[in-house]
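In the block that follows, a single chain appears as C-alpha cells, in the form predicted on its own.
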Amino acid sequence: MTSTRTRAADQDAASTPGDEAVPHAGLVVVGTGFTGLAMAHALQQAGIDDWLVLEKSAQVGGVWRDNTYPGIACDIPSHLYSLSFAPNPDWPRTFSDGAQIWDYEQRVARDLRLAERTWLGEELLEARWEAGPARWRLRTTTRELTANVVVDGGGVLAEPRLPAIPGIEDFAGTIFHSARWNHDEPLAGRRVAVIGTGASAIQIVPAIQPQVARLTVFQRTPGWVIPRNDRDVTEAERRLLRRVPALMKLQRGWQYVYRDGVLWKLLAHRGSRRVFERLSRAYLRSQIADPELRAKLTPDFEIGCKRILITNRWYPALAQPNVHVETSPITEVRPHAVVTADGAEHEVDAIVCATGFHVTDPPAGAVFHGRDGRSLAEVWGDSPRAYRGVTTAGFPNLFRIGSIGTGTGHMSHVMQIESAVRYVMDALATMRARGLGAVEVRGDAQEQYARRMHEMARDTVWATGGCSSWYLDAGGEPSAVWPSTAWHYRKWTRRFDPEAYVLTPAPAP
C-alpha cells in the first residue's frame, strides 16, 4: 500500500481521467466483525493512516450481530474467543452467549474509534481490479470509491443457506433461517419444525421447546455430543483478573494449548477418536433412556468428521414429550405440512431452517473480479483455493481473512484471524519498503500450496471420517478448513513470503 494522500476517503478523489471526484483510500477493510476489529488495531499500531471500513449493516459486528436466535452462545471458552489485544476480565460466563460477545465487539470498536473510519450501511456489491493505476474500483450500496488494497473480512458465516426442498416457497406459515430470526413471529403454542441438527439447532431447540405446542426436529445425520463445562464466573474471579491481567493471558494460553492439542488428536489419531467416541456414547446413554431415540441419535461416522456439538441441553430437550425427532428425509413442503419419504405428513405452523451457510461458495465469490475480469467464483469452480488462506492468483492486492482454508472446526477462529492479520500487515510493510504497487500470488505457488494442503488433509478425519459436512466443497475437498492445528497455521503465516508473489512496482504518480 503506497498511497498516503488522505486521512479519510471522503477527503480525496481519484485522479484518473473520467473519474468525477471518486473517493480513494489506500486500504479498504470489508466488515466490522472480529477481522475488521483486528485489522483496525493492527493498522493503528503500524501508523498507517489512509484506510477506511465498509459495513453493510447500520451497526458494527458480524456473526454475533446478525445471529439473534434463542439460546445463541459460543462453544469456545470466553477468554480464548477474545482478541489478544483486548482481553476482557468481565466475561460473566466461561462460555459467553451471543449478546455478550456482540457487546464485547461494540466495546472494542469504541475503544478503536472505529466509527470515525467506517461507512455504515454500505454493502460492497462489486469490486474490479484496474491494472493501469493498480487499484480496486469498488461499488457499494450508494457510493463508489477506489482503493489500492482491499482486505475482505466478510468471513464464511455471512450468507444463510436455505434448503432446496420442493414446495418450500409455497409454505403458508412462518418460515425463516436461524441466522435471520424473525422475532415478530412468536412460536409459543404453535407446531414448529426445525430443519437441521447442527451447532445452531442444538441451541434453538432447548430454548423454544418449553414454549411450543409441538416440536418436530428433522434430522439428516446425528452429531457427536459432549457436555459443556459452563458456569457463571464469580465476582471474586473477575476482580482477581482485573487486578492481575497476566492471569488472563495465562488462562488464554492454557486454553489455546489444550484445545489445539485436542484438535490434533481428533484430526490425526484414530485411537484418540475412539476414546472421545466412547465418552460421547456414555453421555448419550446417561441422557436418553428410550432405546429407539438413542439409536436415532447415534452417529455412524467418526467423531470430529463434523463439528462436535458441545451442549448440556440438547438431549434433555429431545427427550421431552412434545418433541419428535424425524429421521426420514424430507421430500416436499406443502402449505401447512412437511412431507417425508415414508409418506408421513407433519403438520406445522412454522419452519425454522437451521441449515448453515454458504461456506465454500461465499457471496464474495461473485463480488470480486480480478486481473482478467473473471470473478472469484469463476476462477474457483467447485473447489475454492487461497494461498495461506489469504490470497488468490489473479487477484492482486486482495487479502481475504477468516475465509477459505482457515477454519479449524473445534478451535477459536479468532486465533486464525489474528494470524492472517499478521501476514497481511507484513505484506503491507513489504510493499512500502520496496515501493510496490501490487502483490499477486503466483499461480504455481498457489498450486503447490494446494497440493500440500491436499496431502495434509488426506489422512485427517475430515477426509476419512465417513461423513458429509460443510467443511467439504462441491469437489469433495475439505477446502473450508485448515488441515492442522492453529499453532501450525500461526507458524505458516508468521511472515509475508514475497518469493511466492509477482511484485509490481508502484505506478508513477
Ligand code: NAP
The other form holds:
Amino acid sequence: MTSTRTRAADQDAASTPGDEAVPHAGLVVVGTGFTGLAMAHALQQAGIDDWLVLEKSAQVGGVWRDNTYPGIACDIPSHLYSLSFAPNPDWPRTFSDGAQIWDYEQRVARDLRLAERTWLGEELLEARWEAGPARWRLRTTTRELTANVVVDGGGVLAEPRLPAIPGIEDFAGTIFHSARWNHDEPLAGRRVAVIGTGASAIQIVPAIQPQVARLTVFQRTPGWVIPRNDRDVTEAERRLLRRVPALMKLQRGWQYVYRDGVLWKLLAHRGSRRVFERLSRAYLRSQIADPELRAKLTPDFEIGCKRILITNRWYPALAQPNVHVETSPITEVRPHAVVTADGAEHEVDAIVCATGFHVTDPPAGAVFHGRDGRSLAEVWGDSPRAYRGVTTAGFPNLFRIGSIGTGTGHMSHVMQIESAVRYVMDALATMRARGLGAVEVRGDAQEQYARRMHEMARDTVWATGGCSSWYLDAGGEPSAVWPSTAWHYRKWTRRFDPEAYVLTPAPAP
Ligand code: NAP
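Moving from the form predicted on its own, what structure would you give for the form predicted together with the ligand?
Following is the full complex, with the preceding chain placed first.
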C-alpha cells in the first residue's frame, strides 16, 4: 500500500482527547473522482488545511479509472465534461475516450498536489456518528480515523450490478462486469455473450465484434439511438485554444446553453420527443436493412425515459454476420451456455455483464451509520432521500455529492457535482462563522423537499415514459434524477440554508 498520511492527520493524531492513537481530520473526502478533485480545489481556494482524502484504489480517479472496457468514451462533449477550474485545451476529440478522461483526472490531481493528502488503497468500510464529540469514526481497509465532516464522492454509477440469473455462479468460462474488464482474458476468437444493451454495451459490442468468433447480444429492452457527431480536434485548433483560453469558455458556454436551454426543453415536451423518435427510427432504418432485426431494435417506450444512446457504431456492429441479437429472456446460465426462455442453449466461452450499477442502493448505504445507529440503507428503505441532493436527516455532517437526486439525462454530471460542492463549501463557511459542531438536515425539510422533487418529476418522461431504468428506485420513484435543468440545480445549491437544519454548537474543546 502506498498511502500517504496528511499533515492534518499527522498533526492531530495525538490531539483528540482519549483517542490518542487515532488520527483525526477536520474533513475527510471519500474518493478521487470528479467530486474528490472539485472538493480538493474548493478547500484549497477557501484556505482550509485540515482535510484528507480516502481512495480505495491504488491510483486516483473515479469511474474513468475503473471502466476500461474496449470502446469506452464519453457521450457528453469534452469541454462541457471538464471541471470549470481546469479547462483542457488538449482534448484530442470532441467526445473523449475514457482513457483520455482518466489522464485528465490524473493531471488535475497532480496540479492540486492531491497525493500529499490522499490515503491510497484505503476503502471506507464503516463510518459511525459519535454525537458527544460531534464527529465521524471511520474504519478503512487497514486503519481507523475520526473526522468532523465527511464528504462522500463515491460516485453514482460506480458499484457494478451483476444479474441474478440462476446458475450464473457455475459458469465455467470467463465472466466479468463491464466496469471491471478482465484484460487478462482476451476475447479474440471466442464465443462471447454480452448481457445488456445500455450505454456501456453499445460501446463494447462494436469494439469487440471484429475480434470475436461469435457475439450473442442478450437484449431485454432496445434503446433509442441517435448518431454521435464526433471528430478529431486538429493540432491547429488545440494551439488556438491554448493561445486564446476564452475560446474554451465560449465552447463550453455554447454547449451548456444548447443542452440546458434547448435540449432539456425539447426532451421535456412530448411533441418534440415524437420528432426525436421519428429521427431515431429513420436512423435505424438507414442502418439496419433486415426487417426482423429492425423490429427487434425498435423501442416501445418514450424517448428519454432511459438514457438516449448516442453512437454511430452500434447498429452497424449488430448487422455483422458474426453477431446475433437474442431477445428471448435469459432463464439460466449453464457451465458452457446461456439458456433462454424459448429453450435455446447458446454456447459461449465468455460472458460480459453490461448490466448497470447499484444507483439508488449504493454501497454507501451500508457504510454510514447515523445518529441512531441505523445505516443509510435502513433509513432509506426503498426510497432514498437526499436534501438538495446532498444531505440526509439522521446523518449530521455527512455530505454526499453527485448521487441521489442529481442525475440528468441531458447534461454533464461534472456540472452537477460542482454545484453540490459549492453548497458544501457554504455549509462549511456557515459552520465556521457560527461556531457549529454539527449540521443535520431536519426531517420535515427533507420530506418537503422530496415531495417537491416527486411533484417535479411526476410528469417527466422518466416517470411516465413506460420504461424501467436506473433513474428509478425500488419503489418506482425517479429518486436518482434531478428533474430540471442544471442551471436550476445550481440555483438551488448556491447557498447553504441553515434554516432547514438542526444546528448544534461545537463541543467545548
Ligand atoms: P444500464 O444503462 O443500467 O443498462 C444495463 C443493461 O443491462 C440494460 O440494457 C438492462 O436491460 C440490462 N440488464 C440488466 N440486468 C439484466 C438481466 N438480468 N438480463 C438481461 N439484461 C439485463 O447500464 P450501463 O449501460 O452500464 O449504463 C449506465 C449508465 O452509465 C448510463 O445510463 C450512463 O449514464 C452511464 N454511462 C455513460 C457513458 C457515457 O458515454 N457518458 C457510457 C457508459 C455508461 P433493461 O433495459 O431491460 O433493464
